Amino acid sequence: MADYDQPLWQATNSERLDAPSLIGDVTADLAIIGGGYTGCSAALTAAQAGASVCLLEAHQIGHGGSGRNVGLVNAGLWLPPDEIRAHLGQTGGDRLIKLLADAPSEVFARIEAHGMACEPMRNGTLHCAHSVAGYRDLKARHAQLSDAGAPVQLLGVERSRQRTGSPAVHGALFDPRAGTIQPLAYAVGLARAAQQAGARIFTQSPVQSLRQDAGGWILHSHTGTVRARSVIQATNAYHQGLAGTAPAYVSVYYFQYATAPLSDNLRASILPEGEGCWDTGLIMTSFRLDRAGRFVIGGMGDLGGAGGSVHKAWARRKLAELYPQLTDQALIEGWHGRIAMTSDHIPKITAIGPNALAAHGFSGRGIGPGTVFGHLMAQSLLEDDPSLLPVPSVPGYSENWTGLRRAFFETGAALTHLVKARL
């Protein structure tokens, strides 16, 4: 049986980190639970500020969604600016829009400053129209983003097909602020940089309990204890245990398949300028090349579930639709990961206690927002200034029918892919 929890990125990761398990008792100014983008970004910020930092990861750095990511370093959220303002108000919406517009610059600045070997390519991204209706949606997004000061460009059918090399796109929105990375290597690079700045990074150290103490917080793993003044919980869609602090979200699977490295001739005909792409379909498709020339295609769905064969058949069909010259290319690597989605697609920060914050719900946009949220959560706790947070914290957050909605999304993805695979 295939193991879809082993992403391609593990084999192509050039970043290295020596991180032991927690053994014994440790004290820290800030304890962080979770070694993805949010947690590692927070650890780097706090360590650079001179705080003592302890990060606990239940598995290896980037084990969760960060290490299974598509690798698109996008600006902003899935939502267009007007919808963000509708949820957060004019002032709060404008602030989050500005922070996340600058998120790719924050990511690439950290990569450069710390020499992260994560295949950074800042050649922009293309949001591709999958249909004429999808192009109308892009026109509306272009207008809103332009009004917000984003340097985005709306490309017509001919220009977008030149840029992608695909006959299946009906226009595109180009964002020059964005780019692509090797997503697992970026997470490990953040952890390595944090460690070099003085943070203590522990892997294979799941937190089994978290409780408040007179002097702050006590975190227990199976082999050690951490006492800390402040806590950041950055577990997102891979939260395990810790009753009472579980984030409320709808967890959906997103899968990817990759070809072997393409020949130079094939590679030259596909995304010649190196952008990463996703489309306007209700069940979204992502596609890109990695540095070695593998074509990576993704969509919503659980490869290990009943619809796994349907999803793979769709991926083969979609590959041929996007690039007929790749019809005979085998999909040799497949993996999936979980995404934490909130109903309004706005990430949440919850105050799980005094000097303790948790973040979740990036809805598939983990790289830029995770980096920014982790950075600002650490700053807020260290400076005791809630106004620094990217969104106001709430005392609790809950959503109803998360299990049913999770099943609805998977069923919808499988049915959509079943139809598309047979056309």
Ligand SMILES: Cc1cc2nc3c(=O)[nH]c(=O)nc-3n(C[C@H](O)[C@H](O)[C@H](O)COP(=O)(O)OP(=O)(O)OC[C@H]3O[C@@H](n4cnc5c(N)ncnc54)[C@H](O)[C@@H]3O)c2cc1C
Given for the second form:
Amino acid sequence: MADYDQPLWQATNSERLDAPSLIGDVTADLAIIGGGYTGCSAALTAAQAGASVCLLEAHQIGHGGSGRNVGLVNAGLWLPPDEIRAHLGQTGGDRLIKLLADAPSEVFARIEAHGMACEPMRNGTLHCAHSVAGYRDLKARHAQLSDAGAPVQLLGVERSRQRTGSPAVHGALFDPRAGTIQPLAYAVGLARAAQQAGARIFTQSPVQSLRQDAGGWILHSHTGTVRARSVIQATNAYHQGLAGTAPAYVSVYYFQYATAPLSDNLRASILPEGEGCWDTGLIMTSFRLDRAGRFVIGGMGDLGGAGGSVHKAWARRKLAELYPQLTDQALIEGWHGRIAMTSDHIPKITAIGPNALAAHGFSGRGIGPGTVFGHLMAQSLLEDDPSLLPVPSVPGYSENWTGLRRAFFETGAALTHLVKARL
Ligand SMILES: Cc1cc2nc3c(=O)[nH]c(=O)nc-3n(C[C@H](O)[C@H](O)[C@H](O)COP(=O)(O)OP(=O)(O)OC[C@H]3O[C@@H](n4cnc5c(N)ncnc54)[C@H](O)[C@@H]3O)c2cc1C
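Okay, that one was the form predicted alone. Can I see the form predicted together with the named molecule too?
In what comes next, the whole complex appears, and the chain from above leads the way.
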């Protein structure tokens, strides 16, 4: 039976980390739960600032979304700037927009500074119109993003088709600030850099309990404990155990399929400038090439569920529609991951106790945001300055009908893919 929890990125990762399990009792200024971008970025920042840091990961670094995603390093959230301001107010909205506009620079600067072998390509991204109506949406986004100072370019039908090599796009929004990475290698690279800066990284070490103690916190895993003044919980959609601090979100599956490396001829006809792409479809599609020239296509859906074969049939059909020259290419690697979606699509920081913060709800945009949120949460705790946080922390956060909404998304994705695979 296929294992959809084995992303291609595990086979092509050239970053290495030697991290033991936690055995015995240790103390630290900052304890971090979760080894994805958010946790590893926090660990790197805190260790570079001279704090003693201990990160506990339940499985291996990048086990969660950070090791499974598309690898699009975007500048900003899904939401256009006006909607971010509507949720956070003018000042808070402008601050988050600016922080996330700079997020790709933060990501690529860390990659360069620490020599991370994560296939960085800062050639921009293309948000492609899947229809004429999609192009209208891109025009509105272009206007708002330009007003906010973003150097985005709107490409008409012809230019977008030349740029992508696909006859199926109806225009595109090019963002030169963005790019692509090998996502798992970036997570492992951050952990390796944090370790080199002095952070203690423990893998296969699930935190089973978290409680306050005089002057700080005690974290228990099955073979050890950590005592720390401050805590960051960075478990997002892969939170396990710790019922008292479980984040609230709608869990949405997103899958990807990859071909074998394409021949030089085929490769030259597809995304010759190497951008990463996604489209305006309500049930969206993503596509990109990796460094070896594999074509990677993605869409919403759970490959392990009842709709799994429908999703794969759709991916085959969509591949041929986007690039007719790929019609005969087999889809040889398939995997999926869970996205933590919040109702307003804005990530949340919750104060889970004194000197203890949790972040979640990146809603499918976590490479830049996770890096920035982890960095600023660590700074805020070390400097005891809540104003450094990218969004104000809230004492608690809840979502309604999460199970029902999850089923709604999965059914919607399966039905859409079923119809499109048969057209
Ligand atoms: C398929 C897919 C495609 C995506 N595409 C993109 C994209 O192209 N661009 C983009 O910007 N974002 C994308 N995202 C979103 C992005 O991957 C996530 O937002 C980001 O990885 C979240 O990082 P994180 O560190 O907060 O959480 P995660 O990477 O999920 O890490 C959480 C970690 O916490 C660990 N953990 C949980 N509980 C415990 C515990 N009790 N003790 C110890 N450890 C624990 C987990 O094992 C996990 O490793 C995508 C997500 C998915 C799933």
